[in-house]
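Okay, so here's just one chain, in structure tokens, the form predicted alone.
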Amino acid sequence: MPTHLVAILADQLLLEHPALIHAQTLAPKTDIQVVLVESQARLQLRPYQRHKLVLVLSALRHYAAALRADGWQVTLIAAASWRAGLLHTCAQFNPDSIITMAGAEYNARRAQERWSSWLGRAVTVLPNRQFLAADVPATGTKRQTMESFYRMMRVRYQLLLEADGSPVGGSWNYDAENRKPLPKHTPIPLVQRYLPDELTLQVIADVAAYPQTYGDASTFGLAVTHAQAADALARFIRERLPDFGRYEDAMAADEDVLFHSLLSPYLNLGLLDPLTCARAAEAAYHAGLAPLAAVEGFVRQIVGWREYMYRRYWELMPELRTMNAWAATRPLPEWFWQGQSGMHCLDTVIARVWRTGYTHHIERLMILTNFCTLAGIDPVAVNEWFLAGYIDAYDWVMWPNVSGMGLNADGGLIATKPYISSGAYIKRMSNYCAGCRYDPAVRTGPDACPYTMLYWNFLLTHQPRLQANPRMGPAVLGLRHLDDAQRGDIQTQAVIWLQRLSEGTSA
């Protein structure tokens, strides 16, 4: 019988898992039992996008097969919960101790702290090694900006630096060069689709039987193994990274991914390593295969934005879940589950979520959370929707991104200003407005774009507070061009529109 049990969470599918490495310092493989649990409580916690469920389950089952092929004794068990799965496995094998790696999510880590009392045996919880920021000392401030954090990470991991420690190209950040709208008829490389094997086809069939889920799993084509994820990274570096930067903020009604990497689901599951991704992009720059602005933008997303959000999540939890700085209490409209708002941009993005489980970060920020901020939607409801719909959604990434960066519900602890805009931004950065009944240049009347009307209403409603924010002040100054009658028209129409929204009749 094995003397040690290694418990690996479903989002920790690392090639070199710390718990496996640690266990081998204590005993040979023959004395170690690995347990993976398909927790039905977690899989049916929300009305998930079926692509998310297929991705997690297929990757987990492929991981179990890979471990067995490498000589490990593996138990993959479907159980009512992780606790039930562990209790069953301990009763079966009676190990002396359990070794695991700390979960990335708050609830998972708190549960691991209780494993020893649940199971009546020693539990070793190793530090999480899926994130580069795990070893970075805390600054002691609650308001460290992402930019300062990002520069510190670049220095720590020696990314895009000259020999003297200065940034390659003379600048740390090339974001100003990465804001171009997509020209018409721009050729977009296809994202590689990985045909499901027999194991994945069985998962698709299993997920089809799950109640209260969304999407069509028969169209699933995501990477589910380390080899496929590595191939997805290589294809991105070769085919889409060169144009990633300049069109990073662009949106298109008829393109799901554009030049984005679509690597976040694999990073968040442990199928890819963040530093490997960043160094692959850096190597492409040095080889002359991609411009500096594109490479720096990608590196900033990986070692800056992603790691910063993980750090802020752990600094602000669990209070982050209840933060609501703008006192937003309106329920999430039911049409977020069907995409029938009447706004072309919003309906297209919502439909994309339920068709693929993915939209890129600007659509999340400037279409989805922008609308929810302006409309005063309850942050908890918005987070629950994102957690249900996205293939890369996990607690640690959605709460800081949605509540913090997207909704500014944390009062500015993560982002220094609310990310809000009128329909003018959407028109400038996309082709959505060409197919919409609303006019982004109109604030009031039957043709007024709801984004534009709600944007100006938000500025009017929160004028003193926004004006005190150095980054929002210039936007609020635009209110001086509105006379009393115009202000009254905007606010009157907004009140009516938002009341209808609350009643489920707005569009």
Ligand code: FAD
Contents of the next structure:
Amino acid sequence: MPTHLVAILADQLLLEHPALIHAQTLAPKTDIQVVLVESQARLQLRPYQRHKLVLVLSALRHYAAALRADGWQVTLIAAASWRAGLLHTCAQFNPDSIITMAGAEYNARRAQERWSSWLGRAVTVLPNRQFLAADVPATGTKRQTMESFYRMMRVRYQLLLEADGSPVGGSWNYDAENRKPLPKHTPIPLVQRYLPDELTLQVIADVAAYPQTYGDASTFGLAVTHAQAADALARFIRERLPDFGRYEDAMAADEDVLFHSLLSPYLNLGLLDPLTCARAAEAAYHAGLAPLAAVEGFVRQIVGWREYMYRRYWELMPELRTMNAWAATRPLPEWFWQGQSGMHCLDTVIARVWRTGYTHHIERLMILTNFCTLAGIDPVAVNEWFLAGYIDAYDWVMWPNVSGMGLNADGGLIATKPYISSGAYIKRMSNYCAGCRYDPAVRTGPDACPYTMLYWNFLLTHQPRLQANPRMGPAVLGLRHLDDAQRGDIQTQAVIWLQRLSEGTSA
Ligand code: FAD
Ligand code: SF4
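For comparison with the form predicted alone, would you give the structure of this protein in the form predicted together with the named molecule?
The next block holds the full complex; its first chain is the one shown before.
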């Protein structure tokens, strides 16, 4: 009978899992039982997008199959909860000890710390090895900016550096060369779809039985194995990385992914390793296959933003969940789940979420959370919606991105300014406005773009606080051009509009 149980969480599908490596230092494979749990409590926690459920379940089942093929004894159990699954497996195998790796999420990690007490067995919780930042010493109480963290990570992992330690090309940041709108008729490579195999088809059938889910699982085409995820990375590097930086901030009504990587679902499950992704991009630069601005931009996302968010999450939890710096209490409009707002940009992006479970960064930030910030929507409700809708959503990445970067509910502990804009920005960076009944240049009246009206209303309402922020100063200066009558009109229309939004009578 096995003497050690290795418990692997569903978002830890690492090829070289630390708990498996550690267990082998204690006993031969024949004395080790691996347990994976399909926790129904977790899978039915909220009304998830079906692609997310299929991705998580199919990747887990493929992982179990891969471990078995590698000679491991694996129990994959569908249980009411992780606790129920562990109790059942311990009763079945009576292990001497349990080995696990700390979860990326706060609740998972706190739960693991309690396993020993209710299982009555020794539990070893190994440090999490899914993140590069996990090994980086904390900077004490002083907050580290993302830019300084990113440079430190580049040095630590020797990424895009000259022999003398200076950044390749002479600069740490090539953002100025990026962020262009997408010219009409730009050819965009298709994203590879991975046809569901029998195992995935079974998962799709299982997920169809879950109550209260959204989306059409029959269109599922994401990678679910390490080999497929590696293929997705290779295709991105070859086909989309060269234009990644240039069009990183562009949006298009009829394009879901543009030149983005669509790798976050795989990174967050452990199907891809962040350093492998960054090094693959670096190699493409050295091989002359992608320009430095694109490669640096991608490396910045992976070893900069992603790792920074993970680090800030752990520095700010659990308080991050209750932060609400702008006292935003309005309920999330019902049309985020179903229905139409009448705003072309917002409706297109919301429909994309329920169709694919994915939108790229700027749509998350400048369409979705921009609107929620300007409309004063409750951060908890916004987080819940993102957690339900996105294929790459997990607690550790959602709270710092949605409450921190997106809504500024942390008062600037993660991003140094609120990411808000009027319709003018959306018009510049997308083709949404051409198909909209509103006019992005108009602040008041029946044609007023809600983003534009709410943006000016936000500046007026929060003027003293915003002008104290050096990064918001120029925006607040724009208020000088408004006379008293214009200010009054904006605020009166915004109050009525927001009141209707709260009542659900119309957007
Ligand atoms: P690319 O644009 O190709 O970027 C490459 C990679 O960089 C991504 O795959 C991702 O792993 C990483 N990355 C870039 N920015 C961030 C960031 N701010 N935080 C974490 N990783 C980053 N990311 C998630 O992984 N899950 C989420 O649930 C999530 N929710 C978000 C919600 C909001 C409101 C905002 C503003 C951002 C959110 N992000 C989230 C961050 C980012 O938008 C996504 O990682 C990115 O859009 C994923 O698409 P991609 O793989 O095509 O990314
Ligand atoms: Fe969105 Fe305003 Fe443009 Fe309409 S006019 S698409 S609401 S930004």
